[in-house]
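Single chain ahead, written as structure tokens, the form predicted on its own.
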Amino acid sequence: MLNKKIAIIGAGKMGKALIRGLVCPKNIMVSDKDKSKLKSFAGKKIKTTTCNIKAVEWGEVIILSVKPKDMDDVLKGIVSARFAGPASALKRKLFISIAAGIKTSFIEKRLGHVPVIRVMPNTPALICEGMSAISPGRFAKSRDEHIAGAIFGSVGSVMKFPERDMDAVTALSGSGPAYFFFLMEALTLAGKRMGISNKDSLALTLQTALGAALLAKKTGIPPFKLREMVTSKGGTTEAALKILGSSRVKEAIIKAVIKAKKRSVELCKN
């Protein structure tokens, strides 16, 4: 896919998802201070290390796959080390951050005038059905955007956004799978309360969710229109939707997503 050496700092779920999508394991190095997390890469031709500096020195593209609270320490470790090569060596590397709430300027201030791309992927990337939003930093070029797009395109779809929208994107699609899983939980429990087995209730829920999503995607019909198509006057769906309406479920979901956006903003301030 890319003839680039890619170093991934952080061997979490998203780092592993990206590795599955990238087709050339010999061009990948994973760094994590926890040796147990690196064991799963044994025998896969993927280089591993517990030293972030070694990964940064080796890689041409550095993916910062760490938690927001750990980002500052990781960046300080990179700049405080005696980096091999000239002082401009870091500027020739592309840094891609997938940490929620962390602005490109935050990374640029700590590493210098380096090209940075901020990316917000989501967990369906684990099965190559992810949604990733990318936003270039001040010093990133179009070729850097292309590289980031190719990497995250290997695990799903990619859209570009201005960075001012990234906190909203994080709240909507980054956290979004959890909202759908929450609804799936509720539907499965409803089935159980009505006497359907947990296994069958879950099967009904999953296929219904998948079918609904594919119907909306493939037809291009707006969700509210699809809802109206299912809702017959005086029927079962209308009875259910009246409960959701009286409980102000739609407003609660909107408030929840806005709260997630506010939290994303706070993460970079802390």
Ligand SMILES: NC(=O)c1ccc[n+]([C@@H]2O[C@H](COP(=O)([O-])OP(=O)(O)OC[C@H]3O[C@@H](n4cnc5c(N)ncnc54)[C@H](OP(=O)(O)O)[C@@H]3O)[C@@H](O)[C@H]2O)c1
Given for the second form:
Amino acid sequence: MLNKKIAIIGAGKMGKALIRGLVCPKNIMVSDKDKSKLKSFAGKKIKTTTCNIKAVEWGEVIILSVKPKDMDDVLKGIVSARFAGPASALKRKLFISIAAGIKTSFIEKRLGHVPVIRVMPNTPALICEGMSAISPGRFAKSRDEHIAGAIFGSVGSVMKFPERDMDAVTALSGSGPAYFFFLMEALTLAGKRMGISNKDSLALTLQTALGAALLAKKTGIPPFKLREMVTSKGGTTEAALKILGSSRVKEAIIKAVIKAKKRSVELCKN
Ligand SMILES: NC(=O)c1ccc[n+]([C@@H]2O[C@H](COP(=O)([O-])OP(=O)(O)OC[C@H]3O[C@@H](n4cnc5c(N)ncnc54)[C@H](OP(=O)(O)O)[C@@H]3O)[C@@H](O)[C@H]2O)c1
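How about the form predicted together with the named molecule, since we already have the form predicted on its own?
Let us now look at the entire complex, which starts with that chain.
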């Protein structure tokens, strides 16, 4: 078990998801400028504060879980507070950022030569089924990667990538849950249009999505082969896939994900 004091700045959706996965509440402090966001931690042994500096002073690992637009202010706040310990105290802390588009160099430039790891998690982390990509900055050591791996491993799977791949990762697995939810919406609507109730249509869709994902994962059979296994000549699936093919749905999905990557590049802050 990871025996580190973890301070989380930003008690939003992702911050809360991480806290849920971390097993030792007395090793967690969460900071948010909005006091009302901290209420849900009452009585859970988790320390709370509205002062980011206090959280940074206390924590050995600092998880920056604010929106990209707020990151500059948070980092400026940490630096301008003339950190209570000696300057080297900041360097002994590990900074983990989960903000989309914020490069490790952006944080290093503001905080100095501190170890930074950039992570792109996704929302299934809320139920410990997340996919997190981790990418170390210039001053991060392998023990820092190990710590980040342990933290994000507690809410799902972890893979390491060079930072140049993080925009593609953001487009694929960071935004990815939304693509699957979109497909689920469409399937549920199709069920409804064919006369099945919304509730039953959703139940059929969800179990089919779960079963398909688990079948692909557990067997290791590539998705195209699994698709072929469902598709018999002249059958119902073939009829459906013909429509998807002629509507160029696969190309549209690829185009959409590439567009998400471009947007991530545009949002990128050095
Ligand atoms: N949600 C996702 O699917 C997802 C996936 C991967 C990565 N991420 C990344 O995760 C980060 C957090 O996302 P989220 O969805 O959890 O956002 P969120 O729900 O908006 O949470 C961010 C929290 O930080 C607070 N905050 C803002 N400025 C602050 C400051 N100066 N000091 C302390 N707290 C401050 C916000 O308060 P206010 O609301 O009052 O501003 C809010 O409570 C983002 O950078 C995002 O790119 C999100």
